[in-house]
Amino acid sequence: MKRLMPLLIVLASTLAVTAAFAQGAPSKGLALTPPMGWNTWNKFGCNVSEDLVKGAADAMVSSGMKDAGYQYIVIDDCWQVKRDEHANIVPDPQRFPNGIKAVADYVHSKGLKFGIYSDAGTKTCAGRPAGLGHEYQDALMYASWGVDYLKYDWCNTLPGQDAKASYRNIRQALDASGRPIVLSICEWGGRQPWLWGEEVGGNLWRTTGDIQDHWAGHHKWPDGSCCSNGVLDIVDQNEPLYSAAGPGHWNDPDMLEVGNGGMTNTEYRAHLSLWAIMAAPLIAGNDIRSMSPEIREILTNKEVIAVDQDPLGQQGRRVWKDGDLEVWSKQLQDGSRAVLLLNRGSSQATVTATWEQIGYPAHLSASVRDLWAHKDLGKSSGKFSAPVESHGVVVVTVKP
């Protein structure tokens, strides 16, 4: 009967992919807006737990991140020690006495999605059992545990190995599994994912390297290794690829840094503006069970949030620059624009927006509104100016 297992799990596999197509994807229709969460990794790494899933899930609605739109609760690395006699992944069962499947279904009962993380090769980058060779068979178990959001790394993956091969290998296997199961590609960049993310069915695919809480240079991680990446390192590796992204598709300059102590407000202020203005995934990555009122405030700006979950789905970009000193304009549905001045210098500085610069005619008279003051700034032709602090924005609305 072992022997027979991987055999039946294949045919069951081979029946479901097709009956799924025949009735349209399960994964068409995911993730219209960049997806928006919470993830274990950038804070907890390797300690991941029952009680820290649950009690995010609990604070994420207390906190007010729930109702600012976060919905999903992921689980990353480490949660995951080794594979049956029928090659069934385990999770660890000190760490999950009750298994994976009681923490969706608590995750569930709070109104928000539960997402989980594996690999495309044979170990996960923490060397646990990865999903290379069990796609199908882990991704029925996902569906059974009720997963919604799968992160799937590149670590540990084969000589020769093809990305975009794959990719799609797993996206099929969620499909097949008759779960809408949000598909995030964690290649890293090198396989250029923006160029064929879409077209293998994932809904966000990694751009860049790893982010570390930081607010420019390339940093060793502690361990000794090289290197990840501050903020403004991945925004400027992220901004030129803006015409991939769209509804269900989105260029991801990796998870959020906010509230994990390496950067002051005013930073973490403009990183959340930054991932807004490029229509980025937002996914904390801080204790949200015990984040400050600034922190809270923050993550939970339903101005700026708009802008990233702005349903037309374009990915803002960079329209001029001199120096330390930015513009960035992003297109809304409304036909008005969002409008970030960014000064990365050391010290603060007027920055301009003008018109032409945005999209708009030079003449046009338009009303301004400041989303980080919560306050209408009146209408002003041709232009807007304002002082911005040193590593901050201003974020404003400009409608015609």
Second form
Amino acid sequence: MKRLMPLLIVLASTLAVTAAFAQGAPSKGLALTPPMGWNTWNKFGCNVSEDLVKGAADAMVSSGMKDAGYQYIVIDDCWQVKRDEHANIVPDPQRFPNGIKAVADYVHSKGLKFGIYSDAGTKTCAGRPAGLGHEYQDALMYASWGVDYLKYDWCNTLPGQDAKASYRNIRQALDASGRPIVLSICEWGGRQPWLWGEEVGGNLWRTTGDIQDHWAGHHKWPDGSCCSNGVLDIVDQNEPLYSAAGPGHWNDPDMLEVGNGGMTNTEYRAHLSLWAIMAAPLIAGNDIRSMSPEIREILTNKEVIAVDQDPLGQQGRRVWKDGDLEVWSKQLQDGSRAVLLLNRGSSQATVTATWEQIGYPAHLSASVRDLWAHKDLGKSSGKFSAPVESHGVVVVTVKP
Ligand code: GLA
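Can you now output the form predicted in complex with alpha-D-galactopyranose (GLA)? The one shown was the form predicted alone.
Below, the chain from earlier opens the complete complex, with every other chain and molecule after it.
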């Protein structure tokens, strides 16, 4: 026992330090509502630069998006080119001639937050140097640049690499930097991050493969490889996972395609609304420097955004389905419901939500407000019905 004492003391103090650290982890209390922001990937791919990111930060403010709640400006893949002789990660000197900190400083000067991208393997999905074995070194670098959000991908990992352990490792590295940094887990669902993402300190985790800018269907690529994810495919994969979501930890059905040109404005309204009712992160992925007034209006609909950002943090779900017609419901903090009527079909149809479907007694009289028309529709008892256009939604709040 005497010989064991020093060992026990070391063990006990290590545990105490670990516990204290976990309690006061800088990332505690982040992303209490789903993160909102903008990311380079969906529209620009590898074509990232200081000018683009600064321009997006300007546009975030001038378009009213910041005012509507969008906050993070995130550089996705391809900002990095190599590691230097000390293994420090090096940004592309042509595209970021003043380094990343200058860009982060600019973003912060606009009252916004700054995010960046790396990967848990040896290379990112676009083949750039990634984080494996450099987690603490990179985290310190990111913190020194002022990074507030890290999207961490899962390409080029080692055979047998453990996803849960890898994401726990990068979370601990980020916390050890002392800076509060949101961790966006970008494993695409194969390793079921909704089962362990919260435990390892992830704030959001992808639930599906990459979104594509179309409404539905597993479209094959020109080379015959399979498949891309339309909005409806993603929705069907993300919906059953609702119980994993809550304040600080969200299912991420991928970033928005609103405004990228592959869908109609009706479909884009449905896309944003479905993300909002699913309490999904709202990360715009279009060129916000030059969007049409209609697209800006869709992205900045504060009433729909309020559904997404409701502090109760419940992920809404489908409560009724008949063929192409669906009713979705999300409980809000004040006890009211956000209700979404969806028409997947090719012609207009009337959809009815009954109070029973949304967890209210049938006799209850409740006020209905249309969140796209911005109009009070008066009181209803028992149900609410509305015509819904093809590939469209009607979104209302129902308040007893
Ligand atoms: C993966 C991710 C995308 C994007 C690219 C970048 O495909 O799922 O969101 O980050 O990598 O290469």
